[in-house]
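Read the single chain below, which is given as C-alpha cells and is the form predicted alone.
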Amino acid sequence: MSEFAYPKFTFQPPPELSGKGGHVPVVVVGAGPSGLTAALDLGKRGIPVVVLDDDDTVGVGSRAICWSQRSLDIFDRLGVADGLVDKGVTWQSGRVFFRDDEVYDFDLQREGGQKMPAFINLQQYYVEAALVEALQSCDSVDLRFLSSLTNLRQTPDGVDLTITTPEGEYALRADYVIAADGANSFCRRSLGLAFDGKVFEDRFLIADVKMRADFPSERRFWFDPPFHRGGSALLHKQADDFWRIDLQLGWQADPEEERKPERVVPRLKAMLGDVPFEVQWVSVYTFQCRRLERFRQGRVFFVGDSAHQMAPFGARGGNGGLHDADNLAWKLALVVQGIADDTLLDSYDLERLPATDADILHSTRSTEFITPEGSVSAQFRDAVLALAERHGFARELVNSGRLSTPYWYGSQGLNSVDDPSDDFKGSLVPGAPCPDAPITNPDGSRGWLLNHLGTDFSLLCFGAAPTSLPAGSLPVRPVVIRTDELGDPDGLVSARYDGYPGTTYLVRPDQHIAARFRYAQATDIQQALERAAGGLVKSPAPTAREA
C-alpha cells in the first residue's frame, strides 16, 4: 500500500449555519494545488479567505507529479518548498528512445546557482497536504471541507453562494470568487461557460506502480518500444518507490476494460520484466488542449483545470495552475485592500491568456508528434526519430513533451517598456520572472536572492538604493547588492541582471520584473510602480530616503 496516510478532515460547522457572518472578501472553490496556493498567498497578505471543498481528504492518486523550478520558487516564497523538495525526487535529465535504440538525452538545468532544482517528482497528494498544513496555521484562511457549492449568482457588487454541508445549507456572500474546482467545474457550469479547443482522438493508460528498481531519477520516453509496439510509453520516478507509467492505448481502447487488472498487469509486466510491483492507482485519459475564452468572468476568476485543460506531456497543466494563482493573488489583495482599482484585475486575462495559449501550443505540438494523425504524419515522425540519433538538427524536431517553463509577460500591460538609452545586455526584460542566484548576507552566511525579494514590490539595486523612493499606500522595499548588504559571491547576480552601480529593477510581488533602469529617479520608479499596479494607485509625493 501507499506510504502516504490520507488525512481525514472533519466538518466544522461555520458560523453561517447559526445565522452569523455571511460575508468574506474572497472565496476559493476547490482545494487542489492551484486553489490552495491562491488561498495561502492571499492569507499571507492578510486577506480573509474561505476555502470550500466537497471532499474530506486530499486528492486520491498521484495525479500531477512534475513540479517545475518556477513552481518551486512560488512554493518557496510561500514557505512550503523545503519539505516538498526533501520528499520529492529531484531530476533534470531525460532520455528518448525509438524502438530498440536511445535517440538522445537532455539536461534541463544547464545553469547552476539556483536554490530550486529544475524539477521534482512528487505525488499531488503530498503537495496538497503541505499546503493544507500551512493554511491551518494561517489565521486569515478558513478551510471548510465537506462543503459543496450548490449555487452561484453574481451581482454588480459581489457573488452570492449557497453551500451544502452535512449539517445543512447556508448562504455566503463574497466580494470575489476564485474558481479552482477542476475540469468538471461547478462554477464554470453555473456561469454557462464552455471550453474552446481540441480533443485528441487517443487514449492513454496512466498507472502508479510501487516497486524497487534501479532505474535512474530521470524522465524516460519511448516511441514504439519493443514492450509496447505501435504506441508510446513514459516512465517517471516518484517518492516512496512509486513510479508513474503512461502507455498509449489508441482511440478504440475501451476505458472501462483497460482499467481492469487483467488488462493492466500484462502491459506493465511487458515493460518492467520480472521486477515485482504493485499497482496502486490506474486511470485512462484522453488528451485535451482547451481553455475558456476569458479567465475573468466579472467577479469570478478561473484558475487551473477549471480555466484550461491540456495534454499532460510537458507538465504544463498543474504548473500552469500554480502560475495562474501566483499571478492573480497579489492583484486581488491590492484591490481588496483598497490600494488598487478593480481594473487591475483585468490584467489577469491580459497576462495569463497568452501564457495559457503558449502552453496549449506546446502541448498540442507534443500531442501531434506523439500521436500523429494519418500515415504521412506517422512516416514523418518515424523518419525524424531515426535521424535524431546521429543528427542534431533532427533532435530539435523530436517532441515528447516540451517541459514547463515560466512565461515572460513582456512589456505590455503592467510592465514598463525599456528606455532605449538604457543599454542593457541579455534578455532579462520587463515581464520576465526573476532568476535566482546565491548571495552573501551581512553576517557572512550564504543565502538566495529570491528569498530577499519577498512578496511585496521591491527594488533590486546594484551599488546603492536611489536617494529618494516613493512613499505611501504601496511601499517599495530596496534590496541592495553590495558588500555591506547583500554580497554577490559568485558574480551571478550581476551577470544575470547585467547589474553595475546604479542599475535598478522594480520587481512585482510575483517576482516578475516590472521595470529596469540604469539610473533611476523617484519619479521613474513612481510611474513604473503605478503602471505595475494598474495605473490607479494612491501615490503621495516621494520622500527623501538615505541609501
Second form
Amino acid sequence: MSEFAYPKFTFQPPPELSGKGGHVPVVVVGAGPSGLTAALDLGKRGIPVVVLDDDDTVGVGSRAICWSQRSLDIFDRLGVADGLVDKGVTWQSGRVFFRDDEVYDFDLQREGGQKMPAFINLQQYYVEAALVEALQSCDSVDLRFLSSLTNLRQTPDGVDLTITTPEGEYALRADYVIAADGANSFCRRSLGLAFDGKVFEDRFLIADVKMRADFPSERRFWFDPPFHRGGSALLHKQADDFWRIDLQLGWQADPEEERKPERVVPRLKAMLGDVPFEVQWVSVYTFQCRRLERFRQGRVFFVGDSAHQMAPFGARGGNGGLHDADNLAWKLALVVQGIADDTLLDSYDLERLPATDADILHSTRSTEFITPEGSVSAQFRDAVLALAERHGFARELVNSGRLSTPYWYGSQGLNSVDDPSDDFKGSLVPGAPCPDAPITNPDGSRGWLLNHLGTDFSLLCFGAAPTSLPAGSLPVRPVVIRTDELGDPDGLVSARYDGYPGTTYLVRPDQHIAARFRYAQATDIQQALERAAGGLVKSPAPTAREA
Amino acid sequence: MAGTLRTDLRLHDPDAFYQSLIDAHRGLTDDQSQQLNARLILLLANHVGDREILAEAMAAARDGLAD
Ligand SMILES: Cc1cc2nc3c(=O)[nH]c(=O)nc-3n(C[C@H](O)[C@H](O)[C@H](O)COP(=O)(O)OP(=O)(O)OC[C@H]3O[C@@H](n4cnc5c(N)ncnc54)[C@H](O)[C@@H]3O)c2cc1C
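Could the form predicted in complex with its partner chain be given as well, to go with the form predicted alone?
Everything in the complex follows now, all chains and molecules, and the chain you saw is the first one.
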C-alpha cells in the first residue's frame, strides 16, 4: 500500500510584498481542516479568499483520525469526499473490554440508503491534502504557505493584518477574518480573549503504529486490561496499515520520558503481542475542554480548535471544526455578496455555541468515565463495567466516547417552527441536517438526494413543482421528487421526510432544514426564506418580517 | 415523570431487609463492599427509572453531609 508523502508547498511572493495595497473580502488564518474547509466552501461560492498558513506542508502526525457521516456529507458537498472514503477505513462496530473480559460489542446499526458511511478513519494529513488539492483549482482562493500572521488589528470597517514571510513582511486588509489558527490561536491571543474551561488531570500516550495485523477494523477499548493495568487503552485502524493507540498514563507520568522509544515500545509490545510494528508518531497529551465565550468577535470569526478544545473521546474536535466552517461559510458568502445583512453572521454564535456545548458535554462525560476523579467515581465506573457483561442497562452507561453526531440547530433564529396543523411525523424537525436517501435521475441512473441539495437555498418539493416566489427574492433551487424529475426508488425520501404530494422543505445552503410546509404558499416560503437569511433581503422593498 | 420519593415504610419485615443488607456484605473487604454498594445503587436506580425520584433520593441522602 502506498504511503503518504508529505507535500512541500513553496512560498510564492504575493503582489503585496512588492508594495501593492492588498484588500480581500475574507482572510482565513490557518490551513488545518477547519480553515481549509471554510476556504473551499467560500471559494466554491465565488468569494475571493486568501488563506494564510505558517507552515509549508500539511499537519504532521495523524492527529484527528475519525470523520463522521455529517463531516463526510460536508466534504461531499464540496466535492472531496469520494477520494477520502476510498482511502479511509470504513467501520461501524466496536468492542469494549474490562480487565480480562469482553463486556460488550456494538454496531452503529444505521439505516441503509445513505451515500456516506457512518464513520471513516483516515489520518488528518490525507484530509488536509485533499482539501488543499481542491483549493488549488479554485480560482477565487489564494493559498499562501510560509505566511505567518504576526499582527491583527480590528477597526469598525475592517481588519488590518501583518504577514511575515521568508521574503519579508506585508500588510493585508480584510473585510472579515476566519481565525482557524488552532488551539494556540494567535488571533485569539491578539484580541486578548479568555479561553476558559477544565483540564483533566491525566496524561495519555497517543501513538500511530504501522503493522500488518489482522485485527478487525472495529474500535476496541479496554478498561484496566491485563497488558496495561490501571489504565485504559484504545486501538483503531487507519489507512496504510496504520493503527491509532491511546494509552492512559495517569497524571504522575512524565510526558518527556513517556515519549521516549524505550518507554513506548515495551508498552506497545505488551498490548500488541508478537506482531512486528513500527512506531510512526507519538505524543503525550493532557486533555481539556474549553471554549471562547463568543465565536464572533466583530469581524473575526473563530472556527475549530481556536474556538474550542475538547477531549478526543468521541472524535468531536476535528469534526466540530468542520461543522463550524459549514455553518459559517454560506452566511459569510451572502453577506460579502451584499445579499444578506451583517446580522446574519450573529447566527453563527446562536447555532455553534450550543453545538459546541453539546460536544463539550459529551466529551467531558466520556473523559470523566475513563478518568474517574477519586475512588468513589472509580468504584461506580467499575461497577458499571462489571454489570455490563450481564445486564443490558449497564452497557448503556459504559462511556468510552459518544461518537460525534450532527447538531440539530432547532427552531429558533433562522429556522421556522412547524405549523402544528401540518402534523409532520417522525423525528425530523426544522434545524436538523437533511437525511440522505437514494434517488433516480430523469435519465434513470441512480443517485443521492444530498447531491441535489445545498450550495444555494433549495426547495425540496414532493409531487408538485414549487410555487413561484415573488420577484427579487433570494434564488432558490427547486428539487422536485416526482417520477419525471427525481424518482424515489426505495420510498426512502418520502419516508425520511414524511413527504407526500404538496410537502415542501426549505433547505439551507448547509443542507440544514430551514422550514417545511404541507401546502406551501409563496408568502410562507418567502417569509421562511427571509428568516433563514437573517432577515434580509437587500434589493427590493422589504416585505413584512415574521412576528 | 413527576417524581416524589416515597419515604413512608414500604418494606415488608424491615428488620429482615436490614439483616439481608448487612449479610450481603459479610466476608467482603472494604473495597469489595464499596463495589457491592455501587453495583446495588446502579441496579436499583435502573429499576426505579424515574430521574426525578432518583434526584430526590440523592438530595435526601446528601442532606446534612455538606453545606
Ligand atoms: C497531537 C494531536 C493529536 C490529536 N489527536 C486527535 C484525535 O485523535 N482525534 C480528534 O478528533 N482530534 C485530535 N486532535 C485534534 C484535531 O487535530 C483538531 O481538532 C483539528 O486539527 C482542529 O483543526 P483546526 O483546523 O481547527 O486547527 P489545526 O489543525 O490546529 O490548524 C491550525 C493551522 O493554523 C496554522 N497557524 C497557527 N498559527 C498561525 C499563524 N499565526 N499564522 C498562520 N498560520 C497559523 C497552523 O500551522 C495550522 O496549520 C489532535 C490534535 C493534536 C495536536
